[in-house]
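Single chain ahead, written as structure tokens, the form predicted alone.
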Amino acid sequence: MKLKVFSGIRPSGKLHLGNYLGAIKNWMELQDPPSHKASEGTAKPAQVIFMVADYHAITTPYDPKTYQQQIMDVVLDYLAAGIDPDKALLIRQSKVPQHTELAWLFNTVTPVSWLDRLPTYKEQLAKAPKYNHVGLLDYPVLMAADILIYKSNLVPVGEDQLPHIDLTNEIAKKFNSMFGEVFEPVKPHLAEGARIMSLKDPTQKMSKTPSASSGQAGDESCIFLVDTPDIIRAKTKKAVTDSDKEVKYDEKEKPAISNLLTIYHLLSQDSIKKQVLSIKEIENQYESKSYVDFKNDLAEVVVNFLQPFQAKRKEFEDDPKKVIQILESSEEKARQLADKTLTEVKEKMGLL
């Protein structure tokens, strides 16, 4: 079986650590296997996709006239972060009509309770009561028809999208019963990072948004990628701890120095053994310390890391021709991968 990957991010705003750490970063892995990963039986995939959901986004309150900055930023971020052109297509939704189609398809054969008993229609409504439309309710059945649409069969995602790849297996089960084999089933890819926290509420993600219970979001509550390192001292040094004064990972008795403690794990570098500090390592360093002497070495191992993403993201942003005729050369190979599949499923409904 050939490996096929496939994912995307929502253009609802600047990216921030939590998307990096928990998708991103895991992509570059899935995009060119390192050879310690290769040795354990990762295979180098076949085909790669990743995807700005533009159409996603508009199923949730956004600004028509900053809308397209928003999108462009976040194709710089994915540049920036080492998404390679040579290795792995980048697309925008709007821009491969063929999942649009693919979805409205499937909407034939989904039934509406399976949209009904996703938690993820219900905390929308909490979060914009006034923004209830059938788009937000159909979200999961375009998110299948995006990824089946390339029939992808391994998609990086966070723990809460999980209900959404279960759902996307269910309908590319109910259609190649309905009319012959087209799909294969689609594994998750989750690895460690994949819940990076809020600064504000280490019981809430890190997010844009702010959540319906806590109302805890925004530029206090994220670090972004493009954040000047003053700005990234100003919100680690805000950044919540416990009552607890000890340095010390526990997530259930302290989330909120747990959460910082990940982030320093995940950015980290060793200078002598070249990998990542393991929590242990942390710990023991900031034994006798205090939470101000973490948070202060935190905020440099963030800035030490976001400065070559920072300066790569400057040279993509000084020439835009060159980020077009990426996303228009993906694009087009998209739409030929994609067109195939369709024709598929269409012969199979009866439709060609």
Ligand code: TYM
Contents of the next structure:
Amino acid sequence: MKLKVFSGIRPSGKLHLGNYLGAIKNWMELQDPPSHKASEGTAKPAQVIFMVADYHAITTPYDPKTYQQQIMDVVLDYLAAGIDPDKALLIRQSKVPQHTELAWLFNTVTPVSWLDRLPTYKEQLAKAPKYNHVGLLDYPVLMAADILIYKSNLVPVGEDQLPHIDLTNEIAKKFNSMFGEVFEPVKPHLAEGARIMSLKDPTQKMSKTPSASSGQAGDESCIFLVDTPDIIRAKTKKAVTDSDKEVKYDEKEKPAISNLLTIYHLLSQDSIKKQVLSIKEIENQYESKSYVDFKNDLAEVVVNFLQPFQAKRKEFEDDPKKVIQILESSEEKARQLADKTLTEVKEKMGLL
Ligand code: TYM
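If the structure you just shared is the form predicted alone, then what does the corresponding form predicted together with tryptophanyl-5'AMP (TYM) look like?
First the chain shown before, then all remaining chains and molecules of the complex.
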């Protein structure tokens, strides 16, 4: 079976460590699988597409005046994180109209009851009750179309997106049974950082938008990929910890420190072994030290990790022509791929 990778992020705010660790880091590993992974079945993919979900992000409150900049910010984050246009297509959703066309066709096979029970729909509605429109309800159908228009079969995402992948498979199955086999099953690909929590409230995920229960805006609870070293230090210093004093991983009893340990572990780089430090190694390192020491060092781990990312981002920012050229060339190829599936679907549905 040919591996076809697809994923996307909404340009609904600056990207944060949760987006990076839960999704983008994983994307990079799929785009460039290390050679030893070939034996474990993580072969080189036949097709890799990463998308900025600009049609999805208008289902929640946004500012049209700054929207183009927000979209380009995500594009820059993608490129800085290592998306390689020679290996992957980098597209804006609205530039490939076949996504929305397929979503319309899927609308005709998707029961409303599959959509209004989804946790993400209920969550978004609680955050912005006035935004109770068809687009919000239909959001997962467009997501299914994003994935299936390229016949993708592997989707690297964070944990919160799993219900959407299940729904994608249900829509594909229903379509196949009504009109004949077109789509194959889609598998999610979860990373270790599939759920990074807020720095202010470890019961809530780190999020670009404020949570309904805490009402917290992203700023204090998120480390953004473009935060300066001083901001990173200040946010880490203010991150909540648990009541006892021991730097020990225990997701149930010590959710705050466990979240910080996960971030430390995933972003650390052992200077000798050239690989990340395990949680155990970090615990040992802080056995007789305080949370303050741990958080000070964590801030430096994050700063060191983000430095090359931010430098690379600046290079792309200074060369907007190159960025547009990467996008336009990817989008042209994507439209050709998408057209093939759309034609097949329309033939099956008696539309051609
Ligand atoms: P979005 O923009 O909410 O999130 C983008 C990706 O980041 C992951 N993520 C997290 N992972 C770990 N910890 C966190 N705190 C955290 N916050 C966010 C999300 O799981 C996601 O993988 N519906 C999608 C966008 C989309 C899409 C698609 C994804 C549209 N079409 C097709 C895959 C395939 C979304 O809202 O992601």
